[in-house]
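This document opens with one chain alone, in structure tokens, the form predicted on its own.
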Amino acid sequence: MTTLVKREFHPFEAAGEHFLYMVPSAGVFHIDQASRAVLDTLEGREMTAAELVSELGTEVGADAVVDAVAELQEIRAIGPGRMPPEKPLPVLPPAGFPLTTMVLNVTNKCNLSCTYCYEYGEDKIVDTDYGSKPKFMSEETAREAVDFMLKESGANRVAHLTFFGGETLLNFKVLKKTLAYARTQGALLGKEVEFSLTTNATLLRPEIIEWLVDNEVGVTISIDGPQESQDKFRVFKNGMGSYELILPKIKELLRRHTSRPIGARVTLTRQNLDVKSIFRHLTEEMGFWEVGFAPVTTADGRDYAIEGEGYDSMLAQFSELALEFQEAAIENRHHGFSNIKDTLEEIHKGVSKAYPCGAGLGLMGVATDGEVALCHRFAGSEDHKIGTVRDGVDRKLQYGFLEKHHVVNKTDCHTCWARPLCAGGCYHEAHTRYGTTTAPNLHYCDWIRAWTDTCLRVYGEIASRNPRYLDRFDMENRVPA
């Protein structure tokens, strides 16, 4: 007779109930007492269904055991002992996969000199790290990029255009003309173009704020928190901090721009890890709708790199904010911690990733000269370009990248239960830390698993106590800036 063994899943508890997060399908299932008894009994063992009934029938009932075995087999929590563990298949996206989001780097110049700013080598060389690339994108190149985006978006009704930099607003003249051109050309093709941008807020003059409001441009502000945090690294080239300059500008933007949520994006460093205080300041005192946090991308050994206990502190504070989000969601209140919101949406939708993000696939970055890169972080890097806006995407380069970076080729990820949501982590992080985009972010693995477990437990609590809250994730969502 066929023997049964446990397959690949991650168990977790929420709201006093037991759940399984299935790998690699990424399904979340509530299990009853009989199913839990079957799984406990199979721990380290190989048994037939008849043996399970014989051993557990008195305790939970023979019929309940039979039903539990059938259900656990159906969701692949258990399976034949002779079968090898399931692995993701190296299936590539179909040819002509549409572009969803284009990030247009309209300038690689910045009026700040943030110490931790990422780039392609290990040393920050202000104003020269892009080599021969033009400092500002021309109107002609921007128009060509829009044409490229609309063509590559295929049958998609909506295309997303994000303006980026450097400091994006340094090239405001091109922003204005590009948005108008994209809106006109999109309408001619029966497409809607949604716009967003990222800025450090230093150049938010009244006329720019009015333009953002009038055109319903989504805005993300790069800011590191209250004045002490902001002025540690986000400084002008003369060393002067930027907080006092940007505070009134941000307040005015938040007062005027109410058609779309305004978010803050915080870079965490070893010296700036008071996550909860930063969150409170940005949401409660400044009025941001949501705040997202990301650890600084850097090689080992930098004085601002997060290491060891720093990750533990970050996780503990993330978890506290996640519990606050959970209680707010159960009571149908808003909570602006976007890190948990984004992961909950992926869990709810059953996302099982072959790739950690859309880089080189549904998302591409365009450099100031019109070269198309894997994403905005690689825009301007000769080693990571996959085409130009004039000639289109080099499909051989694109699919060579996708084939090489599929999660199935990351041996360190094969046994990780969190791989459906991680898939090895950010390519740019890997490139900076390990010198190659193909490396999984091993320095981050324990953190990712712990954070994913927290998110699963929050999801289980919300699903049990206020399941209607999760309906919002079933609606079409705008792409965040």
Given for the second form:
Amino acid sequence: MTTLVKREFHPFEAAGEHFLYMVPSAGVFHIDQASRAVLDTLEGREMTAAELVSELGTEVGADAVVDAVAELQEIRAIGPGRMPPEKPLPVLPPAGFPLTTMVLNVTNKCNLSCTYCYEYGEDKIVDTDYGSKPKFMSEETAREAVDFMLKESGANRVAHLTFFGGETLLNFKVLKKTLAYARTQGALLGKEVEFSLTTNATLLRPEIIEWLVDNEVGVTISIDGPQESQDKFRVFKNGMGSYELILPKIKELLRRHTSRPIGARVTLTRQNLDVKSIFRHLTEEMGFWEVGFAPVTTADGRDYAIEGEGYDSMLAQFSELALEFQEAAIENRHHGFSNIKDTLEEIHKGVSKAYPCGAGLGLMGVATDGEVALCHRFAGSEDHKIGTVRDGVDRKLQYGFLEKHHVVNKTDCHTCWARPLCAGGCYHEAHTRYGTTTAPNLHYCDWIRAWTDTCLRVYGEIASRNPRYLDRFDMENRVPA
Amino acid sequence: MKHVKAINRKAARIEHYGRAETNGSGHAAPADEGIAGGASGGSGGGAPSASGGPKDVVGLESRGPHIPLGCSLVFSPGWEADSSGGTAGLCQPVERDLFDCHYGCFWPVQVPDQLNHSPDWTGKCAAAQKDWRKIDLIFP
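Form predicted on its own already given; the form predicted in complex with its partner chain follows:
All chains and molecules follow, beginning with the one already shown.
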């Protein structure tokens, strides 16, 4: 008879129950006592079904063992012991994969001088100070970019345009005209265009706020928290902090702009790691609907790089906020910790990623001169260019990139159970840290696994105690027309 | 399933596909991402199992390239132990090639007399891997 062994999954507990997160399928299953007994017995062993029955039959019942073995085999939690190892091939996305989001770098100029900035700081990829790229995107290039986006969005009914910088609002004139043009062109093609922008809030003024409200533009504010956090790195060129200037502007924006949720995006550094108090300040005192955190992208050894204990502290605080989120979700209350919300949605849908993000596929960044790059973080980089808005995407370059960066080609990730959600992590982070986009981000593997485990437990808890809450993730599904 | 319960959407799809596979209906796409609706009845000769009836044999039809498992020279004819002394790689002539075993192996698989008694025994079995269910039963 065939012997059975355990296959790849990550077990976790929530609400006093036991669950399996299947790898690489990303299915989440609840298992009962009989299934658990089978899996526990197979720990480090290879046994036939008959042997399992004789060992567990009296404890859980022979029929239950037989059924549990069959079911566990069906979901691939256990399988034949002597199967040749699977060698998955990178399955590339089909040609003509639609562009969902285009990030338009309308300027690479900024009125702040944040020390850690990936566009201007020590780890910048493009020479933003003296390089050949224009400082501002012209109206004409922006229009060409819109045409490019609408064409590349294929059969999708909705296209998403994100304005980005530099400081986006420095080029408000072009922003305004581009949005109007995209609306008109989209309507001609029967498409809806959604807009969002990221800004440091320094240039918000009543006229701009009205425009954001009227056009239902989603806004993300880059902000690092209360004054002492914000003014550490987010400073003007003369070193003056920006907090006092932006506070009234943000309050006005939050008061006026209620048609779209306004989110805050925080960069965490070694010096700015008090996640919980930043969260409280931004949600309770300032009134942001959602707050997302991201550790600073940096080469190793920089003064502001998070290392060792910093990661532990960040994880502990993320976990506390995750538990708060969980309790809120169980009571159908809102909680603005967006990091966990995004991951829960991916867990719910069972996302199993071939690529860490949509860069170069469903998402592309456009530089000020109209060059198309993998994403906004690479906009303007000659090495990461995959086309231009005028000539379209160079399919050879694009598919070369996709083939090289498929998770199957990341050997380090092959035995990691978190790979369906992580897939090696951010290309830009890898480029900054290891000098190549193909490298998996090994410096935060432990962190990602611990965080994914936390998210799974929160998911299991919500699924057990308030499963209706998870329905919202189905509703948010956009189906191409 | 009684001992394993699908929680997220992907798990529901896996369960649906698994059921369809067990029922012998291949990999029919679920109606709406695989959550609602049961699998259709078996079309490959097997009885559905979702209702608790007998299960179809699918073990010999696993996907992917079939790797001949080979016979054992130590414990002929490969039915008791495989080449490494274990039981995982036992000789499986139906999966490999019924006729190759019949003609080529020094310990031939037992098939009916096709010259005299049962010339049409495999008339409906063009490829043993797919069509083995159609092989007639022979009563001498």
